[in-house]
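The form predicted alone is given below as one chain in structure tokens.
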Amino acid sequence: MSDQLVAVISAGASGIGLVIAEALCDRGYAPFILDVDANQVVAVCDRFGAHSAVTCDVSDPGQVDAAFKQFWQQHARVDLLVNNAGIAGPQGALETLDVAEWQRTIETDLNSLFYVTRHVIPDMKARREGVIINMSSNAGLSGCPHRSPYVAAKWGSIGLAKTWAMELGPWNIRVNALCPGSVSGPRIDGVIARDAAARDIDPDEIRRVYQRQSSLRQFTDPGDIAAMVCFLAGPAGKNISGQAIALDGHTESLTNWQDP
């Protein structure tokens, strides 16, 4: 075991969470990933060391106890979680969500981080320094029609994010939700399609819809997220606590819809 700094990124071997990985391994962390998809581990393990991730669901507490089991027979100390873990949840009217469909989305996208924190948070406090973001979005700032359970999951990761930033400050330990708005690839092209089969249009006229609520008219890049992920984490966040932190080019509004 060496004193590297060391990253736990939950949902890190793909998409954003992987920009991030890589981000923070370009500036000397050694990151460990929490990722349901094995072959994505096997991927991600062969790009940064044969014990950097491991396949677990974090919206299983059971699975998560058996990561951190192996994440401690291999390292001393965490300085950064990104619980970065979520998925986007049914979309539609709030009558026509189904049960099982809402409490994935609330497993997957709220409860994961309690999972996941509890189990840094000894070692942080021994050291008295450590820093912890959670993945929220500005359908947590402003809510979204049609993506209520997200909308809820989001808006509790904010609330987590300020309360553990007011009870771990005296630790040294930092606590920051950030707020992307749409952000480029696969997981947001899934959304529009969806979107457009529930409101039965055109796929092209919701992506406009999307990009139009930003002042800037453009999805947000992941490598900017990466680079908000390193910027807190680093000397120049070090007075950065309690914030949701949009990075959305200036949403101007969620509920600009005129329903056909």
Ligand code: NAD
Second form
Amino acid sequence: MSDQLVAVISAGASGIGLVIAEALCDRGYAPFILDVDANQVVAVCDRFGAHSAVTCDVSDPGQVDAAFKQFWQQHARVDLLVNNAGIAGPQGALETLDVAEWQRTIETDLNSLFYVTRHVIPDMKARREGVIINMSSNAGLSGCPHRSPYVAAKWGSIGLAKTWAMELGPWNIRVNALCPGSVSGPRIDGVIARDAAARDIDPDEIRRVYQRQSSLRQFTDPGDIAAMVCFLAGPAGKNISGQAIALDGHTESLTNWQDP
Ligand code: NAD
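Give me the form predicted together with nicotinamide-adenine-dinucleotide (NAD) now, not the form predicted alone.
Up next: the whole complex, starting with the chain shown before.
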């Protein structure tokens, strides 16, 4: 069997997942990315190699099964899984949320963790070694008005990390959740724009409110998330499991805006 470490990363063709993939490549991992964006998948394969990504909607268990069929034809091991996929979901008052959008958010941000993770367990158990990281959010550590399905999924991903840590620990498989705050990049810009529209408030004011939620008054750098993934996957992380690790500059609560 090849000695090269292999990392599976869901939604790794852009955004935070791509930064994680780059950092893991620098540390000698072969990445295998599952991403729904076919154009980005082509770009990733150009960059990391022909077998480094596959087009896959991880909210569809059939597509995940097909992606792993391909994975196991090309790889003999999996050392690290980063369950990174997650959409922001609908934003708005609970009674206005669309059922289909609610379901799509739970499918993508929570159910996909089950669809993907079950494919890596047999190899990790057989080799008695493995690391799994669920990308949660600081919205998984507190309430966050107007983001109900996202919050439910992100709390769920921490619950799964703690449960899987207990279930898989005897095989030396470590499972943790990462909880970034607002991460610099286009996605948070979109969240701010939608929040501003839903509340009829100036986007710059919303941005300031988000920044003030953090004791350090700053957004999270995607590179800091990638560095934490590498730390947990490496030898220094060997006794860390079942944790929800906040990377949010210390956020006690997500602001409860204004009374009606
Ligand atoms: P993003 O919106 O930039 O998307 C990254 C990738 O996800 C894209 O390549 C997209 O094609 C892919 N993707 C979307 N739906 C998919 C699906 N069903 N199947 C496969 N791929 C899919 O996301 P991001 O900002 O990089 O966030 C990554 C993770 O970090 C998410 O779980 C998110 O909830 C979490 N997070 C993000 C922030 C933030 O501020 N951006 C904060 C906290 C937590």
